[in-house]
Structure formats: structure tokens, C-alpha cells
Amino acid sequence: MKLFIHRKDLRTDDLTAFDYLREQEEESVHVLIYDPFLLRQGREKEHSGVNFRRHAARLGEQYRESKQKLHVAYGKPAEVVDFILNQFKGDITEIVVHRDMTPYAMERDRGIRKVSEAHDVTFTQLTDHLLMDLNGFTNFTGKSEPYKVFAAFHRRWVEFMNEHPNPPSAATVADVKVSDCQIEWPEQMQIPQELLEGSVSDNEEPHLLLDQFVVNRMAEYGEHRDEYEAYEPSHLSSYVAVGAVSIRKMYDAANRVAEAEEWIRQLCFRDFYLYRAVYESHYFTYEKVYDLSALHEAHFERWCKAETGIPIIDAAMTELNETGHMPNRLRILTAMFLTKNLQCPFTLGEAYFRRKLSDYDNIQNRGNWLWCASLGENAAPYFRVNNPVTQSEKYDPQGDYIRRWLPVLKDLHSKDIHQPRKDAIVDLKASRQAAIDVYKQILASRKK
């Protein structure tokens, strides 16, 4: 008998895990665990948190659908293992989960692994959020080094994902085989009431948000994604972060029609993020590299507030706020606003978005900061800080993003709406050279 265990793969279609248990032709325990790790100081009530509980309702409900057995546990995912194991007395042979690439992620399945090697039972580790694989890409490149700069990588990519394509799996749940048994959990690993509380399950179904977005809009993408206010996205984010929808079958999906290039450069941009987070040493420490003790918080607050004065960044922070959504071209340009014109480290932002945002994934988040904080080996170049007011003004002339999320400035005239109102927290053009010389010492700063 094997054991499944759910993490960010939060759907019952095309997982590889399932083509894998099908293949093995036995019977096989699925479990969700509620990791407090992941859900402490009150991040369950949080945008991001919110997303995972009701997508992790609806992977219940999906099973039961199914007529098949999910198992739900709260506790340390070793922990819970363990107590699995004990209970099934030896038949469990091994343990199939899909890989993460996070540090947390990693410690976690070294502790699963300790467990399984105590209980003399495999721990099989399958890769299911990455479009290509790792090691057939690095062969393909024959490359010892691993790519730095995207632009050079997304040429390789192309070719790679053309020559050997990855596409989407017809397994379903239905097609496992289940075991139906019974699993009477002690307390403390009973999913806390104020957890199930509210979760209601996303009915949304995001093969028809998919198949609506490439009918209606994929073609309009590459021209019109910057147009946050006029132009509407695929909505699908949420479901990617939690990986309640495969992203083999969104590219496949793309790949039917004319004009994706632009599309599928972004999920290209996704697996480049997790590529990094594999190879490159300092992905997750370069808070470490580099001398950040020139910065300070003294305006985090406000940013976080939406009370910087500079009317597009506090809109976006509004929506933010209430919502958990934020347009891309505003996630990078409060990012800047945050790091470059405030001044302020990037691991703030970076931890206050990791809260906030319904669609967060820690790989995806960490590389859009340290891009826009000009740090690591893919970044804007330190003297590159965005104006919010010609963005605001290039991308949403008549200010209606700005009406809609600041009413209280819903009267102004498309020319005044932009500016930055009287008592702004900074001076746009006084910041913006600030923050370029104390950028400059900072790279400089880099430990070898």
C-alpha cells in the first residue's frame, strides 16, 4: 500500500503522482495536512491563507465527488506521518509526494524522510509544478553553469519544451486506486474548528476560466496585460498557487492557438523562478549578501496602509488590502516604490505580500523582489526606479483604477488624479536619486 500526501497540488486531475500510483497498481492512502507552520500568527485569516482553506475544501469535495477517501490531518506533516505509519502496522510500503523547492519545504521532507527510514519504507519525491524537466533542460543545454539572465534561458526553454514536450495526463482520482479505510485521528491532529470555519470552496471551475481566457482574451495579452484597469486577466493565479490547476494542461491550452508567445513567456518566467531556486546558491539568502544596513522601516507603515500620498500606489495597496489581488505591473511598481523610493529592505514587502496576496507562491514572490530590489543574479539594474506617476498615467490615463480604489479622489481631472497628493511621504524625484546612489553601494557590497 502506498501513502499520498497533498501539498501544492490541490486538484484530482493530471497530477503526476497519479499517473505514478496508477501505474503501481495498489491501493493507496491520499492525506491533506494542515501545516501549522504555514498557517501561524494568523496568517489562516490572511488573503493567502483564506485561498489555501478553500481550495483545500474543494479538493474535498472533488474527492467525494469522485466516491474517493481524502484524509485530513492538522499538525507537523512528521509528525502526522509517523502517527500514519504506526497505525498501518507495516502494509504502507512507501511514500509518494510531489517535490518543493522551498527552504521550509525541504527541511519539512527531511524530517518525512527520517520517519520513512525509521519505518524501513520508501520516500519517493515526483516533480509536477515545473513545466520542463530539470535535468533533461540541463542536459539539453549542456551548459555547467545554470542560466542567470532569463532572455537567454527562455531561448533555451522554447526549444526544449518543443523537442520534448510535457503534456497533460487523463489520469484522474478516479483511476487510483483509493483505499477507503479508516484513519481515527487523536485530537491534537483534528483540524481546528476556526480553520474549517468559513471555508467555503471555490465553485469557480478554472478549466472554464482557462478555456474563457484563451478564447477571449489570450490573443490581447502581449499588448494589453500592462493595462491593469481595462484589461482582464485569466484569474487563474489563485489556483496556480495552490495547485488547484495543472499548469501542464494551461500550456498546452496556449499552445493550441495563435498569439501566446507572450503568455507562455510568462509561465516560461514561472519555471525560470523555480529553476533558480534549485540552482542558484543565494536565492534564498541574499538578505545575507549584501549590506542592506543603509535601509530602514520609517515608512513601511504607510506603505502598508496605502497612506504614502503617491495615489497609485495607495490604490493598489488598497486592493491589496481588501481583496488579496493586485495587478502585475502594480505588484512591480509598489515593489519599487517600497524598496528603491522608501528605502526600505525587501524582505518586509516581501513577508507583507507573503500575508496578503490570495495568489502567493514563496519562489514567485522572492524573485519578483529581489528583481525590482536590483538584487541577485536577474535584476533591474540599480538605477532603475519606476515612476508611479508617468506608470499610472501610461497605463490608465483617465485614472480609473484610481477612482475605483480611492473614491475619495473619484472627482479629480484624468490630469491631477496621478499626482502625488500634498502630503506625500516622499519627494518622487529627490527619492529616486537617493535611492540610486545608496543602490550603488549596496551592490558593492557584496560578499564574494
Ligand SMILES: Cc1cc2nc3c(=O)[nH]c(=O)nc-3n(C[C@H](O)[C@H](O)[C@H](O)COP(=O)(O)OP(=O)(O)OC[C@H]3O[C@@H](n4cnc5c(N)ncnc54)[C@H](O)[C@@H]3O)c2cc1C
Given for the second form:
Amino acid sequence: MKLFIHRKDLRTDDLTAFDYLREQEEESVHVLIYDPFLLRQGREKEHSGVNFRRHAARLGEQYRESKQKLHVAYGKPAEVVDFILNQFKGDITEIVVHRDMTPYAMERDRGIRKVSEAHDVTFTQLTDHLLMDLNGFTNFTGKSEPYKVFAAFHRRWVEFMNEHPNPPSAATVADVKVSDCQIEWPEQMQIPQELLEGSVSDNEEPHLLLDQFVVNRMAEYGEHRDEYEAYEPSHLSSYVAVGAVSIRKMYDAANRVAEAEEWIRQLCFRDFYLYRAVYESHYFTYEKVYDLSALHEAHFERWCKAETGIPIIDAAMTELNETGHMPNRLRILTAMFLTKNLQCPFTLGEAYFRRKLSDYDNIQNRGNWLWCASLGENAAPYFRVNNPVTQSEKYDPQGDYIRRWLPVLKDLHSKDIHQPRKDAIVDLKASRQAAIDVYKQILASRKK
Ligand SMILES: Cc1cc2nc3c(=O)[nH]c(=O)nc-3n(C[C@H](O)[C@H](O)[C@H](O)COP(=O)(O)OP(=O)(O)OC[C@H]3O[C@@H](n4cnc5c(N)ncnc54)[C@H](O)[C@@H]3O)c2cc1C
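I would like to compare: after the form predicted alone, may I see the structure of the form predicted in complex with the named molecule?
Starting with the chain above, the whole complex follows.
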């Protein structure tokens, strides 16, 4: 018998592991573990934690609808696995999971591997998150050094995906021999009631969102994606982050229609950050590679509380705080404003987004924050400091987004609504020049 553990793959269709289990033709016990490291210290109540809990509830419903058994446990994953292997007394011969590349996930999986070895059980990690096959891509490019810059990576990625498509599988949980055995969890491994509260799965069906986007809005994506008030992108990222929708199905749907290049380019961005996280030794430690001591956190709290006095920044932070969403263009503006105009270390903004974003994903979040802060291999030039006022005028000329999220300003004329308030915490022009000077020094401080 096998043990399959769900993690960032909260769905029952098109999972690499389901294809694998089907080929093995053996029964498998399926478990979802609520990990206190990821779901405690208040995170369970933040948008990212709520997103996970909702999709976890939906996963349970999907298993029930397929008349299959999903076990749900609470605790440190290695301890839960140890408990299960003891319960099954040698009947489980292999543990199957999807590979995850964050530092915490790798440490967690080292723990699970240790337990599996102690029980003489095989530990198999399959790849499900990425569109491309990492080893296949490396062989295809023939490069000894990984790509550092997105543009070059993107060119080769498109060629690779055309030659080696990774089509979705038609298999669902109904095609897998899921064991219906019972597990009597000890009290400490039962899900605490407060983690189940507010977990009602009112999520929209992601395939419906995908179809509607592909049919109605995909063609305008390239031209209008930055118009955060007038245009709606796919809104799939909070599903992608927990694996509630298959990335292969997204790519496949896009690939069938014309004018999908720009959207597919975003999926490539996602693969690029996953690729860099695997191959870039400093990906998670850039704060130690540069000397960031010239930066400070004086204005950080005002930024979090949407009290900077720059209307578009405060509107975007209000949306984030209230809903867990923020359009991509505004993530760029708020991140650049924090790191450059306010000279705040990117790690603080990154950590704030970790709690607040519904679609929080460690690797994607870090890659994007590094880009905005001009740090790392693939980053915006240090002298690029977007002006939030002119960007606001450009992408939402009437200021409707500001009116929606900052109703106190709703009666202002569209000429005035974008302008800094009298009590703005920085002067945009002066802080831009200061940021350029400071970041020039920071980049020069890079350790080899
Ligand atoms: C500072 C900052 C932090 C970010 N943090 C996250 C995060 O924690 N989690 C996250 O999923 N995205 C993050 N992004 C990327 C991006 O903003 C979101 O993926 C996008 O806004 C999601 O909206 P959508 O699903 O409508 O995407 P669409 O525009 O419809 O794009 C389709 C899919 O492509 C992927 N994608 C799009 N843009 C990017 C990008 N820049 N980088 C990587 N993948 C992308 C997402 O999976 C998205 O669902 C961040 C961007 C910035 C600038």
C-alpha cells in the first residue's frame, strides 16, 4: 500500500501523483496535514491562511463527491507520518508527495525522509508545480550554467514547451484505488476547531474562471493587463498558490487560442522563479549578500496601514488589507515605493505580503520583491523608481480605483485625485533621487 500526502496540490484532477499511483495499481491512503508551522502564529486568520483552509475544505468535499476517503490530520508532518506508518505496521511501502522547493518545505521533507528510512519505506517526490520538466529543460538547453535573466530563459522555455509539451492528464481521484481504511487519530492530531471555522468553501470553480477568462478576456490581456480598474485578468493565482487548479490545464487552455502569448509569458515567469529558486544559491538569502544597513523601517507601519498620503499606494494597501487581493501593477508600485521611496528593506514588505496576500507563494513573492528592489540576478535596474502618481494617471485616468478603495477622496476631480495629499510622508522627487544614490551603494556592496 502507498501513502499519498496532499500539500500545495489541493485538487482531485490532473495530479502527477495520481498518474503514478494509477500505474502502480496498488491501494493508497490519502492524507492532508494541517501543518502548525504554516497555519499558526495568527496566519490562520490572515488571507493566505484562510485561502488554504477554504481550499482544504473544498478538497474534502471533492473526495466525498467522488466517494473516496481523505484523512485529515494536524501536526508536524514527520510526526504525523511516523504515526501513520506505525498504525499500518509495515503495510505501507512507499510515501508519495509532490516536490516543493522552499527552504521550509525542503527541511520538512528531510524530516519525512528520515522517518520513512527508519521504517524502511521508500520516499518518492514527484514534480507537479512546474510546467516544464527541470532536467529535460537543462538537457535541452545544453547550458552548464542556469539562465539568470528572464528574457533569455523565456525564449528557450517557449521552444522547449513547444517541443516537449506537458499535457494535462484526464485521471481524477475516481481513477485511483484510494483505501477506505479508518485511522483513529490521537487527540493532539485532530484538527483544532478554530482551524475549521470560517473554512466554508465558497470558492468559485477554477475551471469556470479559466474558461471565462480564455473566451472573454485573454485576447486583450497583452494590451490592457496593467489597467487595474478597467480590465480583469484571470484571478487564478489564489488557486494556483495552493494547487487548486492545475497549471498544466491553464497552459493547455491558453495554448488552444490565439493571442495568448502574453498570458503564457506570465506562466513562464512563474516557472522562471521556481527554476531560479532551485538553481540560485542566494535566492532565499539575498538580504545577507548585500549590505542593507543604510535602509530603515521608519515609514513601514504607515505603508502597511495605508497612511502614506499617496492616494494610489493607500488605495492598493487598503484593498490588500481588506480582501487579500492586489493587482499586479499595484504590487509593483507599492513594492517599489516601499523599497525605494521609503528606503525600507524588501524583507519587511515581503513578510507583510506573506500574511496578507490570498495567493501568497513564497517563491513567487520573493522573486517579485527582489525584482522590485533591484536585487539579485534578474531585477529592475536600480535607477528605475516608478512614480506612483504618473502611473496612477496613466493606468486609471479617472481615478476610479482610488474612489473605490479610498471613498474619502471620491468627490475629487480626476485631475486632483492622483496627487499626493498635503500630509504625504515623502516627497516623491527628492525620495526618488535619494533612493537611486542609496541603491547604487547597496548594489556595490554585493558580496561575491
Ligand atoms: C511584489 C510582488 C509580490 C507578488 N507576490 C506574489 C505571490 O505571493 N503569489 C503569486 O502567485 N504571485 C505574486 N505576484 C505576481 C502577480 O502579481 C500575481 O501572480 C498576479 O497579480 C495574479 O493575478 P492573476 O491570477 O489574475 O494573474 P494573471 O495576470 O491572469 O496571470 C496568470 C497567472 O500567471 C502567474 N503570474 C502572473 N504574473 C506573475 C508574476 N509577476 N510572477 C509570477 N507569476 C505570475 C500567476 O500564477 C497567475 O495566476 C507578486 C508580484 C509582485 C510585484
